[in-house]
Amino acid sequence: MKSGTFPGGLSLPVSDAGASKPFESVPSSQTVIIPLKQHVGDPCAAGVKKGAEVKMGDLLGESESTAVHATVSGKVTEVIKKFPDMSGGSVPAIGIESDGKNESGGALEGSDPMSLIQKAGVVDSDVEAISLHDKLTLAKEKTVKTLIVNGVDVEPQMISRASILAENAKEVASGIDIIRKILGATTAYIGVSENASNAISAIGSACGSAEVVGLAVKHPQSLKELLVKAILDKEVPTGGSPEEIGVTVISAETAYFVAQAVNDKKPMLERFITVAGSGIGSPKNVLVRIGTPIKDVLGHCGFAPGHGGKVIIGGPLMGTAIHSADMPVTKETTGIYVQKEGEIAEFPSGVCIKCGLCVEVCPMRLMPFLISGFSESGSYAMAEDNDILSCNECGCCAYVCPVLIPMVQWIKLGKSEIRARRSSE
């Protein structure tokens, strides 16, 4: 079996990346809020009105590239114009009161795989959720011939991707074959953490047409630029995409939902996630319906929000803390991490001591202390000149900083200011 890695990054202790945690289904909630934008790009246009009766799988909104669907049966209670999202902005959303029956609507219509992927609302589930229809369209335009399937978990405490490969290898393998046919890809690789033995065995047996690559257990190995480097030893252009060098990267769960859409004519209604952290005790893999309030997921895992601590969407290094556990699970939710109150770090007014540790671990070969310092001082043009927009916000720099400078937060601020300035121009 081929193996690989990338320069830099962090080798951190992991829980169990060997996929020993089976998925538990979280019961449906009484009320769900389903945003009409759960991907990069414009929101879907609402296709229902207040008071409408819906069943599971019924279309709520659609765009040219994706769609969103009801995940419970019941009545539409509100069509929300501005619902807060994870980025600090707002998106339109649909509120549904469940009738508890969980009745399903009709199957998706059609036979063309690309059309079914769009109608099913499949997104490529990663740090940034991208409409899979758009991603495959770009890959076809660029004549991509190499497919990489990302089976590496997003953060060290997350174990859902390894579990998907172990539990649902046949479905993932079918999705891979469908995507290869769409693209006409001649080569396919499946990147898996080298210690995820159950996942490697299962997907290797189920998908003989793709080569399994065991990757070093290192953060942030799951990011697409680093997967391309580790598996193919190719560099993705700065600010560019893998498609520009003839490669596309699709997550393992995306392949699963492709198989569900094309083979079973089912829309994407659920999300595979790991719930972990000191507030949870033992990590759990859960299958959650989109629109389920975070508090209901945490309740299923034995944690009651509001008793101190911090709830983070994502993981401890790359995630974003939320102000309210009433926010719903979406297609963009990669995991949930809960910190106990005593573990929450207080950031002092630390002064950079120029130790160079952040430079040593940066997988993008940047100078984090420099670009975060420029951002902190408001020197955004200088930060841009030093490639702040190339930062993938993996959190390695902040993790090793001996004076606890919140570099990722300063870098995020700088990037948002630069993009806002560009938009105004």
Given for the second form:
Amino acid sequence: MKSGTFPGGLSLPVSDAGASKPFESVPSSQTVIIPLKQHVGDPCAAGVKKGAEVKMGDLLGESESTAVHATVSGKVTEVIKKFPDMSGGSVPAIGIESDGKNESGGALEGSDPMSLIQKAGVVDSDVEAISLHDKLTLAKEKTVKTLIVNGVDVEPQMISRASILAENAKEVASGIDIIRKILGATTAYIGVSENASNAISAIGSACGSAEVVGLAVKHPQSLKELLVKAILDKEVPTGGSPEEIGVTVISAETAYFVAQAVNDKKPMLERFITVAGSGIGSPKNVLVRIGTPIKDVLGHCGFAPGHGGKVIIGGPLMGTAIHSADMPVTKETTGIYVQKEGEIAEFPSGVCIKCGLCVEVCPMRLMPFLISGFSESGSYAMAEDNDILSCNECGCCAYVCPVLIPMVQWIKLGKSEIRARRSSE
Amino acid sequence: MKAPELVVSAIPHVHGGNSIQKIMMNTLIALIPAVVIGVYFFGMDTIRVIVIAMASAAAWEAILQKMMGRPIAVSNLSGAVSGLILAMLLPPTAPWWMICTGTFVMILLGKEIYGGLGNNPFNGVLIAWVVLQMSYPGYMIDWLAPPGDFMTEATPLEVLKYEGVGSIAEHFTTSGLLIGNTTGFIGEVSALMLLIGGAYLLIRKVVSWRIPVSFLAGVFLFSGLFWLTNSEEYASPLFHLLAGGSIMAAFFLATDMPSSPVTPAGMLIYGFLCGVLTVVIRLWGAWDDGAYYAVFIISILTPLLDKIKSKIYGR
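Starting from the form predicted on its own above, please write out the structure of the form predicted in complex with its partner chain.
Time for the whole complex; same chain goes first.
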């Protein structure tokens, strides 16, 4: 088996590393809220009105690149114009009250794989959630010949990708074949953490057409830039996408949903999620309907987020903390990480002692203390000269900092200031 | 609208638990072997110098921070560790007032005057050491001989400087230099104990391997160059590594965080230049040992060396 890695990064002590576990289905909630935008791009136009009766899989809204479906059967209770989203903005959303029957609607129509992927609303979720239809269209434009399937879990403690590869290897393999055919890709790799032995053996025997690559267990190996580096020893140009160098990176669970859409004509109604964190015990894998309130998912895992706790969408290093556990699971939800009150890391910034640990761990080979410091003092031009825009916000620098400087926060501020100035010019 | 009940903050949501205190604690642990051998050879004098240095450094730190209106940061141990390292660079006979003067200079001119730990452009220990060398040259070479039969009370590098390479073998063996059965500063006599401490620092990832390894490589290669051309006149590279402050400086002084570079290439060049300058001073300088002066001088280049950045991903 081929192996690979990248310079820098963090080797974190993680229990259950490389484990695979089956996914428990979370029962459908009384009410679900389904945002009409769960990807980068324009929201889908609402296709239902208040009071409409819907079945599972019925179309709620559609755009040229993707679609959103009802994930329970029941009645549309509200069409919300402005529902909070993860990035602090707002999106339209549809609320449905379940009738508890979970009746399925009709199957998707047509046979063209690309159009089925769009109709099924398949979204490829990583740091950004991108409509797979858009992604494949771009890849075809750029005549991408190399496909990398991302089987590395987004963060330490998360085990959902390794588990999908182990538990649903056949479907993933079929999805990979479909994507390869669409792209006409000549080579395909599946990047898996080298300690995920179940995943490696299952996908290795199920998928003959793609080469499995065992990757060193380091954060943030799951980022597409670093997969390209570890597997192909190439670098994605700064500010560009892997497609520019003839590569596209697609997550393992996305391949599963492609197989479901094209073979079974079923839309994407669920997400495979790992729920981890101190209140959970060992990480749990769950299969959750889109739109299920996060508090119901946590309740199913035996955890109630008390006052002063933290609920994070994603993982401990790169995830986004949410203000309310009423927020729904969407196609963008890669995992859930919880912390109880009193366990939350604080960053009461001290003075930098130039220990160089952040430089040592930075996978983009930046000088984090320097660009963070420039950002803190408002010297954005200096920060830009030192490539602040190349930062992928993986969190390694702040994690190792002995004086607890919230470097990623400063860097994010600097990046947004620089971008704001650019767009106003 | 009901009040949000969850905490929201920027990433990351976890921290590795590293702190200045941990770094300093590991440095203290790394110096224990050298302290133990110092006590073994020089007895209670070693303990006296170390206790005065550490206590006075911590006291000066507290007093100066209070006077300057800064939070008292004695508990991060950085003052105490600086005190211990300075004690390692003093002869066991050092009088108490000289030690206290040294620690005062170290904390004031080496640290607090620039705004505290992290902002100092030079290694505070070396500022203090250089001031003591220039102010009290007699006291700084008031050596104490370890117990046992002894041919000379001069340090290995003094023998090399004043008696020539031929006399080295008369007085010193390689194993003697390793164990530290010579005169010299308290902490620098035993190469072996310093290497054990240095290995601990590398294993605990307190310091990067780049500076110490390139430092010792610089000493070895540059002294080896002359030894190869004329071994009658120049001492062997092994002698240069083991004698004097080479190993002490490579692991415990050149790696001082605020005054050393952070880029990989910068660290390698910095260490190598320190090693080369150490030998240059030993061969042609006025002092018999150049290791500490070399670090002090080369740290002037740190801001420049930090400009040698790695190739950024995707550029």
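Positions refer to the first chain, counted from 1. On a predicted model such as this, the values are computed, not experimentally measured, just so you know. Rigid core: the largest C-alpha set superposing within 1.5 Å between the two forms.
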Just checking, between these two forms and with the core aligned, does residue 61 shift 2 Å or more at the CA?
no
